Every structure is written in C-alpha cells, then in structure tokens.
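A single chain, nothing else alongside it, follows as structure tokens in the form predicted alone.
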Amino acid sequence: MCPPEHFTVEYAINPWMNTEFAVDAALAVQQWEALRATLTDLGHEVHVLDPRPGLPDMVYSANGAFSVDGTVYGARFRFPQRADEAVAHRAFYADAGRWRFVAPEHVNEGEGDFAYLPGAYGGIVLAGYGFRTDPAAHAEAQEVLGRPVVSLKLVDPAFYHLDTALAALDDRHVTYYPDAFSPASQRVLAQLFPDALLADREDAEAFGLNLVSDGRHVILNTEASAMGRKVRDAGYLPVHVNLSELKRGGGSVKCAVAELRP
C-alpha cells in the first residue's frame, strides 16, 4: 500500500475524476489508514510503498504490478502522468530482494487488469483490455509467470480496470458484473464460473467489486452496502470500509492493496 499523502485529482485520466471539486487530503490519509488497519487487523502483513511528489495517484498500489509465485510482472502505464510509478514499484521489488522482477514490453497496468486464481484449474489469470492494457500483454504475461492468461474485453468507459468489474472471492470463486464485458468474454465467464455471484451496475458503480478478499473477508466500501449483503449471503463475511474520497480518483479497496504473492 501507498499512503496518499500527494494524493489530488489534478487531471482526468477515467471517468470518475473531475478536477472541479477539490480532494479532501486529511480525509483521504485517515480513510487509507482505516483500511490498512483492517488488513492488519485480520491478521494481514501490510508492506508500505513510499509516496513520491508529483505521483498523486501512487495510492492506486495495485495498478504498479502483478504477481504470481515469487515472480512479478511490472507495469507500464497508459497514461504518461502517471508512468513514473511503475520505477517506485520496481525499487520497491529490487529492494526487498526475493522476487524476479520482468519488466515489460508492452502496456498494462498491474493488477488493476489482471486477477490470479491459484485454485481453479490449476491457476488462472484473468487478464482485462479495452482501455488501459494492450492485449499483447497477455501474452507477455503468459510467458513471463508461466500461467494461463483469458483475455477478457471490457466495453463500459465506467470500468475502465478489470477490478472495478471483476473480484476474486477466493481461489475459485469470482464476483463480476457482466455488462462491463463484451458478449464473448461474458460468455467465457459463464463457462469458466457457472457459480460465479453476479453483480449488478448498481453495485459497480458504487464500487463494489474494487474489493480485496482473503476467501472469508471480503473487504469492501461503505457505499457497497449492497455488493455486502450478496457476499454475505454467499458465505463470505464483509468488512466495510469507507474510500469516499480516493473513489474522487476512481478507485476503492482493491486499487489501494497490491497483493503480494511470494
């Protein structure tokens, strides 16, 4: 995690930015501190990524890699505003010293458009495209961690990331909301998730599939009270959090937590 403390909405990179209305900064690092208290809480170790000037949406962790086994995959951004995060990710692996780090060719951003299931079907990854990640980096993906990559289309500007239409519940199991998807990929979903819980437009507009879970916990935004109710009625046990303002930004949860897996 990344704390916001450069955190503003100085330009419009998504739908959900408007550089009109002013961010909340106090406000911002207090709702982040809350949500790596949970995660510590529940028994989670929370590594921290020092906040560089001029990055303001460093908090947005997850988009500055993507991991799998010891071995991560870096990001190269869409967007030259935010470019410069993906060398403070990669410090970030050097320094720590135990995991390969492959830069990349082609354009993706982290784990905002890819998603790892290690228990189903022999691990997958779930791989977005339509606005920020090339689909030649799929491929690129594939070969670097060695794991099956499913290309999936996303259609809706709104859900511009994989993770704002798409969750991991646990290692098997998915959450997503269909329409963000084109035809094709919603139908590769059925067939790959028959039991998938489906989520509704209502439910990813107020974010609720930018959620982090551990398989019991699904940690998720206040504003999902919803997306809360159909995960608990799924067995799993949600933990709200309120982002109201890195939403401003057009992320929740899962945009703030890379997740790492060694």
Second form
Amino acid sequence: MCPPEHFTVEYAINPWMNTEFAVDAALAVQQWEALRATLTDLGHEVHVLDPRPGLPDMVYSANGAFSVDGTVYGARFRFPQRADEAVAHRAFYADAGRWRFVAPEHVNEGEGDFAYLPGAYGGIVLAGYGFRTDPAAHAEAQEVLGRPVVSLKLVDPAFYHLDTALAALDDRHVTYYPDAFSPASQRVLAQLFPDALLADREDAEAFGLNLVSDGRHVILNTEASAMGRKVRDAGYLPVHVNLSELKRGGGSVKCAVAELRP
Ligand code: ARG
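To complete the pair, please output the form predicted in complex with arginine (ARG); the form predicted alone was given just before.
Expanding to the full complex; the earlier chain stays at the top.
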C-alpha cells in the first residue's frame, strides 16, 4: 500500500476523475489509514511504499505490478503521468530480495487488470483489456508466469480496469458485473465460473467489486452496502471501509492494495 499524502486529481484519465473538484488529501490519508488498520487487524501484513510528490495516483498501488508464486510481472502504465510509479514498485521487489522480477515489454497496469485464482483450474489468471492493458501483455504475462491467462474484454469506460468489474472472493470463486464485459467475454466468464456471484450496475458504480478478500473477510467500500449483503448471503463476512476520497480518482479498496504472492 502507499499512503495518499500527495493525492490530487490534477489530470483526468478515467471518467470518475474531475479536476475541477478539489480532493481532501488529509481525509484521504485518514481513510487510507483505516483501510490499513482493517487489514492488519485481520492479521495481514502490510508493507508501505514511500509516496512520491508528483505521483498523485500512487495510492492506487494495485497497478504497480502483478505477482504469482514469487514471480513479479512488472507494470508499464498507459499514461505518462503514472509511468514513474512502476519504478517505485520495481525497487520495492528488488529491495525485498526474494522475488523474480520481470520487466514488461507491453503496456499493462498490474493487478488493476490481472487477477489470480490459485484454486480454479489449477491456477488461472484473468486479464482485462480494452482501456488500459494492451492485450499483447496478456500473452506476455502467460509466458512470464507460466499460468493460463484468460483475456476478457472490458467495454464500459466507467469500469476501465478489470478490478472495477470483477473480483476474486476466494481461491476459486469470483464476483463480477456482466455488462462491463463484451458479450463474448460474458460467455467465457459464465463457462468458467457458472457459480459466480453476479453484481449489478449499482454495485459496480459504488465500487463494490473493487474489493479485497482473504477468502473469509471481504473488504469493500462503505457505499457498496447492497454488495455487502450479497457477499454475506454468499457466506463471506463483509467489512466496510469508507474510501470516499479515493473514489474521486476512480478507485477504491482493491486499487489501494497490491497483493503479494510470494
Ligand atoms: N486515477 C487512477 C487511474 O485512472 C485510478 C487507478 C485505479 N486503480 C485500480 N486498480 N483500478 O489510473
């Protein structure tokens, strides 16, 4: 995670961002601290990246890389404003020492567009394209990670990253908002995950799919109360965190957390 100390909305690269509306960085930091405390209270270890001035989106640390079983497939951002974030993430993995880091050739925004399901089909990667990640990066990720990568086409600009439209609830179950995907990709998802928890547009707009789950607790945005009920009915424990400021940059819980899979 990376604290939103330098969080601003000074450019608009997704439909949620409005540069005319000032964000409250102090409130963003407070809300971020609550998210971090929630994760540590649940027993998770959280590493913190130093925020850098001039990188206002650095709080969305999910976009900086994608790791599976000790291998890290590095990010390469679509927009120049975020390019340097990839450098900070790369340095984190290098300092930690125990990772095999592979620098990407193709544009990809890390866990923003990649999800890993270790218990589905022996371990598969779901990958989004259409707005940020280049589909060529999906093939590259498959070669780097040695896991099947299933390409899914995102079609709604409001849900420009895979993690705004789909989430892993545990090692093999997913939840998603079907209309964020092309009709063919919806069929692919229905074939692979016939028992998926389906979300609706309201859930997606409340960033209810931008969740982090440890397989039991599902951490999601406060606004996503209906999604919280769906998750509870499916047997998980919803834990709500208010991330209203981060929504102004077009992200929520999942965007703020890069999961480490050593
Ligand atoms: N302002 C950021 C961008 O548009 C938000 C990134 C959200 N992150 C995510 N994992 N969906 O790039």
